[in-house]
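Just one chain is shown here, as structure tokens, and it is the form predicted alone.
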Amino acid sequence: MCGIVGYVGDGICKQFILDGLARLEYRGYDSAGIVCIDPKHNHFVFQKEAGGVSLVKKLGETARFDGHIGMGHTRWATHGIVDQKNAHPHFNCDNTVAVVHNGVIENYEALRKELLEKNHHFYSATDTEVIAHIASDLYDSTGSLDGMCTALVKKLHGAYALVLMLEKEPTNLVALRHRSPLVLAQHDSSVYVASDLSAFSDKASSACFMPDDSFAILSKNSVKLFDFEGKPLIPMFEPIDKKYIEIDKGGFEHYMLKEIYEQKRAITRTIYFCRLIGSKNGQYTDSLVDSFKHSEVNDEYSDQIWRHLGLSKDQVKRLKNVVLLAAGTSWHAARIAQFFFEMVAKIPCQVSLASEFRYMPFFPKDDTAYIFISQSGETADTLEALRLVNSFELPTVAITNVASSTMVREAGGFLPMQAGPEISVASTKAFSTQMATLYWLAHRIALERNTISWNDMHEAEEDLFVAAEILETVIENYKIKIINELAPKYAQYERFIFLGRHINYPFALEASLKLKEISYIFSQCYPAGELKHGPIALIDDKTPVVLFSILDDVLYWKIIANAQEVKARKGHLIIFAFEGQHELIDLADTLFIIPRVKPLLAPMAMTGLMQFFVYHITRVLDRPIDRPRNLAKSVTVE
């Protein structure tokens, strides 16, 4: 989950590496580090840092040297602590092959006994100071930079994304990618790669998205691109249509804050663009949220929404299944989702966590649509996934906030979110978005398969609006509370316990998680009706219990039945409550109370209040809430 900028060209490299640096912090910021040839003596220049976020500025202002040639990375530790011997770049015997990687190497110990063998010595703890070690043997013995890659590869196995720099090869950058994403890019002389467009895409023309198992030699004014055999490609550069733009707080005081608030727009944004996807030329812009006219509906209309998704309308008409497949934050839209798929489209929905997708024996469906959800596109674990069902030739569609992401560029076609840059790790928007995408492609299935109408489909994208509306309206309502009263209070609890039924147990599971990743507070999330098959044991008065309520009136009185376990046992009740739910709200230690939406958006309805609470109970343990400790935005390594 690392970060990799580099450069050669005939300007300086060290400013544009490390702005480079800032933007991917979001991948993981344990450690930094820069390396450069000195173009006085040809000799690499070197500085590294551990610790925390302001990493990359301490490099702009230590690191003494700069050059026409250098690279730089952003850590998220893997393999050994995160200190500075283990940060990158990483360096042969005699420093005088330098590499920096973003991945895992699988048979690192295997190679690692073998260098030893040969008389190798080593510096750090990490899988990545192999490759350094190796290719500096495979350069010797091949004589070439193309030589040295395509033995190289065949002696790595895991994912990786390397660059490489050789003080033999003064003027060249290496590039190699298996299974983590590198871009590379050309402005007049300069050429650039990274694991990220926005590293450089203010300053670069055109841009290569390098296909998987290739690798590049890159010089100034010269990108050649080949196969892990050694073949010949032909880099696909493409002109940058999207240009970094540096995000600020807007006068919060932390990104999630500020993320917190932008929900209502980025869901407006998000179905106003869904509408979209079938106008013959409709393109998407602001005004647009206020003046958008539907579409005249015809065939053409849902024939291009369908193309989009990469599928046709007779699949659509045929579905038998549907299967969710995400990591995290977004393995908890998927399970919110399973109900809006199986509740109104009426076709049997399927959630799995990526990362044990690809480990369970799979039977392929030709009538079934895999659907993708990852707010980066780049999460390793549901990319591999990706992979293995695109192997069977099956419908796959990718869900997800970046346009340009490998996700996007792998699956059969696309829904893309409309959250925004989200710039905190810990998921706000992106959660909501994720939802509010669902919810109406679920409807628009089953506004294909005639399940519903359209005045029914008009009337969900109606109570999304409202749903985002009563979002923010809630936080206003407790805003003083909670800043005030509540915050300061629970912040002193050093545990909790969190409850859902139906719809809004996956809704409990992101709570949880959201306490857990920035305020470093141990929670569990149970099903509300699991209560008194164990984890009743833990109830205490030390111990508050979040309860989620739900707008089912039969599953309402089941909740009650749960609040009055936790009571009977002297247990602490938080409880978030719909209006009119007298007999749960009497029940309340803290009460927060939403209006009521449909029973389906009851989650939506509620996340921008969690996300609030938790994010001042976070503010007064002055955490750093924007970057907790080892997390890292996106999730590049299984």
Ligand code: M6R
Given for the second form:
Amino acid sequence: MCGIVGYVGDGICKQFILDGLARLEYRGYDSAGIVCIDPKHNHFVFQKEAGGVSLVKKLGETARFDGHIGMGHTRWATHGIVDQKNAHPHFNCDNTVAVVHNGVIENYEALRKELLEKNHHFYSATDTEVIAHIASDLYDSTGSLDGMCTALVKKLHGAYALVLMLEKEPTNLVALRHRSPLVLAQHDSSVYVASDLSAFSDKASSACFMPDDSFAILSKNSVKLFDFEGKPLIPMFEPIDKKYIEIDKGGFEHYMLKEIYEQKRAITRTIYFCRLIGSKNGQYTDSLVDSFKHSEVNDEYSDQIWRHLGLSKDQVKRLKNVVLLAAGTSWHAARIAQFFFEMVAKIPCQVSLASEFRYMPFFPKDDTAYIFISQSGETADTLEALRLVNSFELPTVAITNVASSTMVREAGGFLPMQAGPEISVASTKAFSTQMATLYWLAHRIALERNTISWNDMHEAEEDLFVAAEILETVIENYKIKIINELAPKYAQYERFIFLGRHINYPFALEASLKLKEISYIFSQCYPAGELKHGPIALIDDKTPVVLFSILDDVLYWKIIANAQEVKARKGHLIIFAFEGQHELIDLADTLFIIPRVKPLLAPMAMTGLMQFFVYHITRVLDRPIDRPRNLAKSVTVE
Ligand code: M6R
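Show the same protein again, this time as the form predicted in complex with the ligand rather than the form predicted alone.
Time for the whole complex; same chain goes first.
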């Protein structure tokens, strides 16, 4: 993970770097550091800080220097504890080469051993520090930055986005990219580099995503790009999507709360966007999305959608399988979507955790669509799974919230969710828009295969709008009660059990993840039918059981039986039930009643209330809700 930001130009760089780091803190906030070249003496000046909520602010106060060239880093610890020594930048023995790194150097122990034998000494416990030492030796032996880079990449195994500075090259920044993202930008005489567009999207108007396995030598007014063999490449600059300019909390206490309340609109926009994406003129604009009408859907549209997804109409008709790959909350959305593909499109669907899939036997099938789901489009496990499938030249589709992400660039096609930037580490509106996108896509595939009619398709879209509406209104129904009574009460408990069945089992998994992730309260989730096979031993009056009902005539009675099993053992039941489910409602100690929706949209209807409940429990506990400990928004290491 980690965030990198660098600057070279006529301007002064410290404030730019600090602003960029503040925007990249979602990538890690264990420590932060900054290095510049002092313009008077051509020497490095640097400062590092570890831990704390206002880390970058602290760095701004302690770093009392500036320059025309510099770089900064915000860290999510992989190798070496969280302390100042392990904070980036790292240096070679005589502090003349500095490096910041996002990724993992897998062979760093062997490299470190080699360097120790050559009398190098180390200051930190990180994998990164070896890079500064090796780069220093290679610069001395090759006498040039490009010579240093082509030799350096042959030594390093793993994934890395690197920016290097050398005192002997006081006007140049060197950026290298292998499997971790780096983006460049230019504006007047200034040149920028960062892990993510958001670091400089208010300063520059166009940006160039460094291709994988490339390096760049940056100086004021100049960007020189090369492949790993040292062959020059033409940097392709594209306009920056301005929606990545910093977002504020809009009057809410936390981004998470704001994002919970943005879900209805995000889902609505996502559906409009899905309909529009292949429409006649093919151009998506905000006003078009907001004014879209059913009548614009026609046959021409139907072809273009598949081109956008990197599939042909024929391929869609012949699909025998859908494989969904993701991590964390996105994996929960995928597990929910399995029901959409199997029950609506009638296509067998397998769901894998990207981190497991990569190391399992793989049986490539060309009648399968491989769909990669990720809020950020940068999650290393999911990206590596995508690369594996791509290597077999199979159809791959990315569903992400960031249209400029690596996943979108590398997949055969993509379908972007319209959640808008999600800042809080806990995924909320990304989760609901993932469900919406996948529900829409399953129906659209079913339509193409004549499994459903155009009428069914339109009805599905309307059902999504209804579920989005309920997601929001149901929060209002319980708002006061949750804030005044329920959150203070449940914040006292030390552990929770979550239960769900069928489509609401993965939803219960998501609820359990949300609670543990932000509140640090221990929680376990089981399919409700598994309770009697072991977990029932945990039931007591100190462990509330959160049970999610379902809109299925058969399974509803099974859920009641599961609730009875809990009550019979003096368990405490928090039930999310649907209107009219009196038999279940009667068993609740705490009750949330949700208006009825289409059965497959039950998770979506419950999403907002579940998130709101968990948010307020956490608020009572006074945790750093938007930035829970040990986490980062984008997990860019395996
Ligand atoms: O960006 P992605 O959707 O690929 O991220 C996957 C997970 O890291 C992410 O969903 C994580 O589990 C969230 N913190 C959950 O709230």
